[in-house]
Amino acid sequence: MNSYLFDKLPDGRDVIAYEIGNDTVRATILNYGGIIQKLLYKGIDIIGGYDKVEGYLVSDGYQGALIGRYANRIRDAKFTLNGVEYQLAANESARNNHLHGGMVGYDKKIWDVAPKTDCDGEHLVLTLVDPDGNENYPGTVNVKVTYSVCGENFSIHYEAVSDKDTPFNMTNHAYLNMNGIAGGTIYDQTLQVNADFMSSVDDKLIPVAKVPVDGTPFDFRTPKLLSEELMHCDDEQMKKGEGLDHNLYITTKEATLWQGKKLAKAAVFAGKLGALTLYTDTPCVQFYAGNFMDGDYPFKGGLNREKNGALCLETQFAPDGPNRGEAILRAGEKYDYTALFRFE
């Protein structure tokens, strides 16, 4: 385990990098945004990110960052809870949506970090107090996120308690490429998802119905090539997201036990480096294929950012949940969910 000064924010605050892992799996985590800056598998970096904090400040995409208080979109940037309407920032202004926690979400916070080592592996415990009224959400929330590397497993454990009822839905926005992040597009990689249903979306990418995946390009129940033809086919839902950018409902009896929890086998993402299997106890996963990942600011090592250059596997509750009475963390109850990425 190692830590060092990664960079400084414009206001002078230190951005510290922490390394955890072993010879097979090794992660570099920043205290800024809880960002996974590197994720090495057998010495190959598979995650998008930047060499300087400037990249995370000037480029959109939430590369490798923790997302909260509510991951994904909330329609018209508002919701009603316990008879009170809450107006949020419409930071996805083109669609008038609230996105990924607002103007200053968890991706832009400095987290407190405590390293920990035990017989299972190496861990980083990140904590944050999100005050009542921040981004106009109700309730003070005490948040804890634990990153762990144990053998060939990389996991993220999300925990939170609020003193008022509040929408709550955390994820991590890591961009993954199983050829290595310098390995080009994901068009030669395969994805398998244990999901019988998906969220169909409107022009604002807000779910309008829970529908079967049967007969659609979103049927990944057997491994499917993430080809350019698939990503840019004539399917109306694919057109709305300019490719794969949809919520799928995990429906499977396949599971594993991890740190005392039963996690469903959600997906398998495979490329030249092998297979990455995702397990989770959240009901959904958002699959986003980097449809807007191109840009002028280069990735680590001067690598050009490229459309469809990576895939996000965002464990979550469905988008716009607060407007359906979903994903509400009740006062005093515990939010407790895990994402496990197992390399094989």
Ligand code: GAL
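Take the two forms, superpose them, and find the largest set of C-alpha atoms that agree within 1.5 Å; that set is the rigid core. These figures come from a predicted structure and were not determined experimentally. Positions refer to the first chain, counted from 1. Compared with the form predicted together with beta-D-galactopyranose:
Once both forms are fitted on their rigid core, the CA atom of D296 lies 2 Å or more apart between the two forms.
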Second form
Amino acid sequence: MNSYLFDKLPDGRDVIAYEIGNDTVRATILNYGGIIQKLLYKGIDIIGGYDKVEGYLVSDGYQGALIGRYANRIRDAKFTLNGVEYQLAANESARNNHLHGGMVGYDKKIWDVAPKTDCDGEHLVLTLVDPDGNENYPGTVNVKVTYSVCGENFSIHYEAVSDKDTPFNMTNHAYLNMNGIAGGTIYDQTLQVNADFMSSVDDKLIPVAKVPVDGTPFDFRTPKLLSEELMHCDDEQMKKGEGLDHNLYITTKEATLWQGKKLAKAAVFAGKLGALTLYTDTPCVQFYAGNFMDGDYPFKGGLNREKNGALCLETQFAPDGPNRGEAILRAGEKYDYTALFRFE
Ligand code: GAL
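Please give the corresponding structure for the form predicted together with beta-D-galactopyranose, as opposed to the form predicted on its own shown earlier.
First the chain shown before, then all remaining chains and molecules of the complex.
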């Protein structure tokens, strides 16, 4: 366990980096946005990000960050809950959507961080109080996120309690590349997903229906190459997302036990470095292949931040949940979900 001053925010606040892990898996986490700044597998960094805080401030990609209070999109930036309509920031202005928690989401907050070591491994406990009315959401939410590295496992445990009913849906927006982040696009890497259904989306990337993946390019039930041809084919849904940027519903009984919970085997993402298996207890995962990266804002070490240069596997509830009466955290109830990335 090690910590050091990573950089300073423009207003002078310190951005501290914390390192946890072992010889096989090592993570560097920032108190700013709870960002996973580095994720080393056998010494090779597999995550997109920056050497200086400025990169995170100017790029719009949510690199490695914690996302909340509501990850993904909310249509027309509004929802009605308990008879009250709430207007949120339409920070994805081109589509008039609320995206990833609004103007100042959890990715832009300074979190309190407490390191912890036990016989299982090394952990960081991040906490944040998200006040009532912040970003116009109802209720004060006490949020706790635990990052753990134990053997070949890297996990993120999300917990929260609100004093009023509120939409709540957290994820992490890590850009992963299983050739190593310096290893070019993901076109030679494979993805397998235990999902029988997906959300088909409209032009605003808002789900319109839950449909079977059968016969579509989204049938990843057997491993598929994430080739350029697959992601830029003529399929209407692929065209809408400019490639893979879709929500899949995890449907499998294959599971593992982790920190006392049963997590479903959601996906396997594999490249030259090996396979990364994702286990989770959220109902869905958004797969986003970095379609909107276009060579701007180079990553650490001057690496090209190119289109399809990484894959995000965002465990979550389906997008726009509050407008279907889903993903509501009731006052006093506990939000408790985990994403486990296992290197195999
Ligand atoms: C993803 C989302 C993409 C894009 C990205 C941020 O979660 O699915 O459409 O908005 O975040 O650049």
